[in-house]
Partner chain sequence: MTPRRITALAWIAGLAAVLFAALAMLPPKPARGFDLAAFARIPVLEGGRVKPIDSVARNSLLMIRSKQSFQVDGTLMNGVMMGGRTVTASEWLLDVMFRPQVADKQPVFVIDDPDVLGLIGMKQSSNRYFSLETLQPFLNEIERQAQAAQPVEPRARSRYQSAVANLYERLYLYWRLRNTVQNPEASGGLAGQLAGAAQPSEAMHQETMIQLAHFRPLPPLQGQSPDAWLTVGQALRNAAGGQANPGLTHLAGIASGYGGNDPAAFNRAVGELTALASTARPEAISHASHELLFNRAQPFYNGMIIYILALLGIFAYAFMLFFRPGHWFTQLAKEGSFALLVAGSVVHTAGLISRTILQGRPPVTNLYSSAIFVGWGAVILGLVLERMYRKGFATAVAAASGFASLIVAHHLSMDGDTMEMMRAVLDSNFWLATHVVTITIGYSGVFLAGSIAIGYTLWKHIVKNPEPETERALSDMTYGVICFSLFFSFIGTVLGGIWADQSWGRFWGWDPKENGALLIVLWCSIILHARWAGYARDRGIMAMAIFGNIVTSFSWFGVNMLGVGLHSYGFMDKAFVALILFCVSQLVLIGLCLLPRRFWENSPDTPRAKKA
Amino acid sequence: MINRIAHRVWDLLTSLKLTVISMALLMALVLLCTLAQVELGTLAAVNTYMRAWIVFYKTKAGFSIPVFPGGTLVGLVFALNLMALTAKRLGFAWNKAGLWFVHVGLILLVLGEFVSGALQVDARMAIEEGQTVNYVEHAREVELAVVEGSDPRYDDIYGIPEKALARGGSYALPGTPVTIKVKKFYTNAVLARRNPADPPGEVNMGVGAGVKVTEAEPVSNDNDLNRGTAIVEALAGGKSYGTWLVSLELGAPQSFTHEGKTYALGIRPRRTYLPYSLHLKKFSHDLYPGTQIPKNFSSLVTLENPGTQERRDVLIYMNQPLRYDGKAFYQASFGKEDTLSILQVVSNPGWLLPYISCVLVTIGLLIHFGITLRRSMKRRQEALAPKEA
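Atomic model of the given sequence only [the form predicted in complex with its partner chain]:
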């Protein structure tokens, strides 16, 4: 019985019909994903169609009805089918060498997309001219940072990540007497000045006392950001320092003092600190003369890694990222009248796979179509030969 099922599955996996069907389904998904971008923006469209097992249709009543297999499912079936077919159908004959290259290359490509989907981390680094930065920011995630700056040589920084904030509860900051109690967290919120008629809120300290918070739908458009907002109570040494409103929307951090040390609270994009730093020496941005068309952007930075005693200048410009420590730093944007450079920082352990795949498939297609062409030429010649004779 099990044997029979296994046979069935194997037959299905090694059928060309499945290949054609999964490619057709992929086409449909790609088309839907493209069209959906007009309404949803790229990120949401990709999550709905490509990075999903099942595509759901949301009714007005709020039900989700599965309507179509998602990109992950189709991609997985396609990859399995590809591998099974390659293993079964292609013997080790010389004239199949090209197809081997092609299909192994394709498997790598699909694999690369899965690896990127799972492991790629996008972040950004904004540096002003003359500034040195040793962290990257994750624009789509926030954290609650508590900064204690009594030591002139460095700041002590404690971050509570967004996930923890969303969970709620109390967080004792290690090495300090401070405990932060998260009372409420909004993934996205709208802040407004509080009217006298509004019911009193929990917040009793800082600028937040005069602010009304309304929960908002998380954004879907790629250009918008969620304004992460939280209401927290600060406790130290068994004493409450009041309930505070912290939000990405509020500019300056707010602080309280406990036993002579000042603790500043603020929501900011989540940071990851690096064991090295970049110092922006100069950002250049040229236009073509007499136009507003950008000619080039470039950032001249000094890379300094105390761990390896490395110190060197690097020029990062369009199409020329800095690859260092498993991360790639790209020139992405700029601001503040050309004194601020924004670098896109990507770490993707699978970044090399598409390159390998491209080479393999190119070689494979060349070999295979070369063989086919030769065979067809030979046949034509044979067909013509009797007439001439």
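All values derive from a computational prediction rather than experimental measurement. Positions refer to the first chain, counted from 1. Definition used throughout: the rigid core is the maximal C-alpha set that superposes within 1.5 Å between two forms. First, how it differs from the form predicted alone.
With the core held fixed, residue 323 shows a CA shift below 2 Å between the two forms. Taking 2 Å as the criterion, residue 352 does not count as shifted between the two forms: its C-alpha moves by less than this amount when the rigid core is aligned. The Cα position of residue 58 differs by 2 Å or more between the two forms after fitting on the rigid core.
Can you give me the structure for the form predicted alone, which would complement the form predicted in complex with its partner chain we have just seen?
Next comes a single chain, given without company.
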């Protein structure tokens, strides 16, 4: 029974029909993803169609139903199909070496997308001229930051990530007597001044006491960001320091003092701190003469890594990123009258796989064409040999 099932699975995996169906589904997904970008934006469309196991349709009643296989599922089946076909049909004869290279290259190309979808992390680093930064920000994720700055040499920063805020509950800050109790969290919210007719809110401290919060639908468009908002209670030493409203929309600093130490509360894009820093020496924004058409963006930065005693200047410009510590720093944008540089920071462990795939496919095609040409010339010589005799 088990052998019969295994045989049927093997026949299915080595079927050319499965290859054609997988490629057709992938083309359909590319079309659907492209059309969906108009409404969802690039990132949301890719996550919905290409990097999902199943594509779901959300009904008006609020529940979702599966309607199409996602790119991850189709890609996995396609990769298994290619591996099975390669093992069954090519064999290990030397005259099939070129085809082996081609098939392995294609398999690596599919696996590269799996690695990128699962492990790639996109962030950004904003630096003003003369500023030194040792962290990157994840613009589509927020965190509740609690900053204690009693030491003039540095600030102690404690972060509660968005996923923890969404779960709610109480979070004790390590090494401090402070506990933050998350009462409510809104992925996206609209803030407005509270009117006298509005019912009383639970926020009783800081600028949020006069603010009305209305939950909003999360956004997915590439140019829009969710306004993460939370209502939290600060506790320390068995005492409550009130309920606070923290949001990306609130620019005013909010803080409380416990035993001589001041703790500032705020929502900000989630940060990842690095063991090295970049110092922006100069940002250049060049235009074509007589026009406002950008010619070049470039950032001259100083990379300093105390752990390796490394200090050097690097020029980051269009299509020429800084690759360091498994990350690529691309010149992405600018601001503040050309004094602010915004770098796109991409961490992708599988970034080399597409290049390796292309090299293998190219080598494979050259080998295959070479073997075919040699075989053809040999046959022609054999055909002409009797006539010459």
